[in-house]
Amino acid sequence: MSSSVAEPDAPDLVCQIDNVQGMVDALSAVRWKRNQDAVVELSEHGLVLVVEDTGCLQAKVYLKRELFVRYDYSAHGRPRFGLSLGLFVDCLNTFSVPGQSSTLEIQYPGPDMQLLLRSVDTLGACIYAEIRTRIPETISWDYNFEPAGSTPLSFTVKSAALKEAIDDLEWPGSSIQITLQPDPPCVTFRSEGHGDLQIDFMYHANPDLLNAFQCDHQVAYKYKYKFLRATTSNLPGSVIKDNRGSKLTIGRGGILKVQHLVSVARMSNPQAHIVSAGYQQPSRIAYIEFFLKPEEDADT
């Protein structure tokens, strides 16, 4: 429910979420190194957290307002602030108690522009935290993702298989070439180092593994391995366990978009952990997107 009339000193946002672990999982998925800064943007539609690395890799976590049991938004425009992603995740972990259901309240800004966290229904104690925020730096690049043509160049593969394939392709300092070809429908991951390693996902051979494929012409681009690995290195166990699917799309100029879905369903629901991505209610899903620039244009 959104406040229609804001009080003069009302915070921009007061919201509550009843599955802190789901929020931790979503944010941890974009935490690919120890020290990372993030930019958080608030709106009447929810929260968006953005992180990036050297202008070549950008990730976004979308936490829609439907994920929250309370969402009181009273700001004008879309406030933005910067913070330490690691500190934010570590603080959230403090509020996630295994085997217990708890609700977390998030408020911004506090008296000194802090992000305020408070447990709402923890029995016997109240956990409280303040995270210092800062004026956000300008995002260094605009991914401006556009389709590569009239037919999308995309495929959906089981997240566990995607992570395993990328892990297996590691060569120090190497690049990974991703090739899509329409006939026969196939996705190829190929790395070069002290030798060559190639992994093929054949669409017709194993439709359960590669369960969607769109491509009308052959295309190939190379991506730095460390950036490609960041898209799957911290996928939460729930995504792997539920055998969810990840969607990869190649856009104009070779920009690669990798999309994951993370459940933020209330864990007190005994069915929440066994519902797959295809049947999970959309309002209880956090959307994660990575954008990678190609290392070089190797379009064939």
Second form
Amino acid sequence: MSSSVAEPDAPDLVCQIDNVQGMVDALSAVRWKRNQDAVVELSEHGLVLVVEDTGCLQAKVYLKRELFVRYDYSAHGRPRFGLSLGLFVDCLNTFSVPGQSSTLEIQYPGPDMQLLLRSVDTLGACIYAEIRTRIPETISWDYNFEPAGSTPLSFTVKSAALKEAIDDLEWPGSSIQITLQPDPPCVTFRSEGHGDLQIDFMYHANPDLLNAFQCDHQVAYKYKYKFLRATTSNLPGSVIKDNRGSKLTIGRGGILKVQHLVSVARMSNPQAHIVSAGYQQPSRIAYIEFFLKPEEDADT
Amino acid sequence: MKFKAFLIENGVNLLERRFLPALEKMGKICHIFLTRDHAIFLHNLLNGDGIQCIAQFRKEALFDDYRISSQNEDRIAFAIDVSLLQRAVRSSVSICSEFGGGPAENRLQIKLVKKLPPNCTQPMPFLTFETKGYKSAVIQDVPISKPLSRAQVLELQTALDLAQDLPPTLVQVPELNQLQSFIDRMKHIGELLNVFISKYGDLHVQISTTLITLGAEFQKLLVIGDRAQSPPEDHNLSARTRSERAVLRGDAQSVQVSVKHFWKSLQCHLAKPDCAFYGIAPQGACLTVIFQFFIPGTHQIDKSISLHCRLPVLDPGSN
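Let's compare: the form predicted alone is above, so bring in the form predicted together with its partner chain.
After this comes the whole thing, all chains and molecules, with the earlier chain placed first.
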């Protein structure tokens, strides 16, 4: 549990983050359309933000307590609240001053169940915000992601290459088939529609591109293009620049899990950020996960 | 009705690099009002609803050999497209520098003419820029409106006189860039901005919608005009409460303006002012921004240049 003693009317959470832009980047990654309702769940381990689309796509952003310079959690249970993702991101953005490190304090709940934000270290200027929260709707589907068999079906591909491939698949049609085959180890993205387009990631041919590959039997599932695109459409520039891997795993029933890592390193020393790219301390990373239901059973 | 003058180098720099880029952001069309002593650029003084912007230059700041005559006390006013004006000044500058020599040899003459454009039967008014290079001369005609009538000039002069009222309290914005970057990001959130200005030197801007309240408070700013000491019991209160209490006490005023207008007023930083002051006119009639320019290399105010904006106040109940 948290370090702070729970007072009767202490807020559930008071936390401070010194890299607001990192938080904006992480949350923007799951912002694939204009109006999105998000659910935020607080716990002693950190914050999780969940967004969904028509029961087929779910995305989660994990902001662990290690990302925060202060994290005073004093709730019992796990408080949850709903808010507009777009508004939250736009609002956070106003706290991020380019070229300056600024510390943001987040508090929940306020006197009227609002989410309260304020800048804490700016001399002479104080920025503050109150965002109205909602009682969250229940998550419409529980994705219970389970491995498909004894060997996980997964591969890790450079984030920029994944995004480029998915962008290229836009023209042929509305559904994309992803095939994993063990021999020769290869991942295929195939789209049929107005035309055919097939993109192969050969594990042995492109070890730089495809960092890891695990597959013991051939599988193929189809996914709606618009949902697949949502997993990379708003990847922050820092993810493309760092170009670490994005991990894709196919679970039982063909559910596709896409994982990205977003750096939330301190902004104060940009040099250190470049030097340590790839050696990022795990505590300064926000985890982003997308879960995608397959279009139909096309397992071969 | 005659107007003819030579733009001096400093005047060209002021217009091309600083004022015209700023004025272009205020609106496509502006009025140029020329008097015996001043050249004034005016936005929205005759048609009421937009942000009013007034840039006034003593003739010596821009011109030499300045000659003006009209039957209306030597006053001439017309409307002009700011971007066309900017293009004409910019290309005149490039011609001047291209054809060598110093500015003394390549003088840029500007005058009002009437010409018969191709395919027209009626002569049209133009503001003409004439650049004499080493071997050639380049003439650029910028179309302008028909000169304003005596009644319209009077109306413009009256509006200009009314716009000179100073707010009782003005606070200096320390970092125009910081405020601008904040408003840049804030303008996605909502359309109406509440502005509080107190005699204690507080500037507090806030957007409030049904879903969100977002604000920024700048404290301990330099105050010109009516000032007061902020009560110590207010120091630990939230920005919102502090502003409300100051308004109740009569030490602060608040108005609601359009975020878009406020953002536009900040674009005046393109004119590179040395400082900026915000103030609310008596009875909350408008939000005024006054920009000051120093004589280069000093901290003395250059009285030959002035720039200020007046933002219309929106009725909080009307939306």
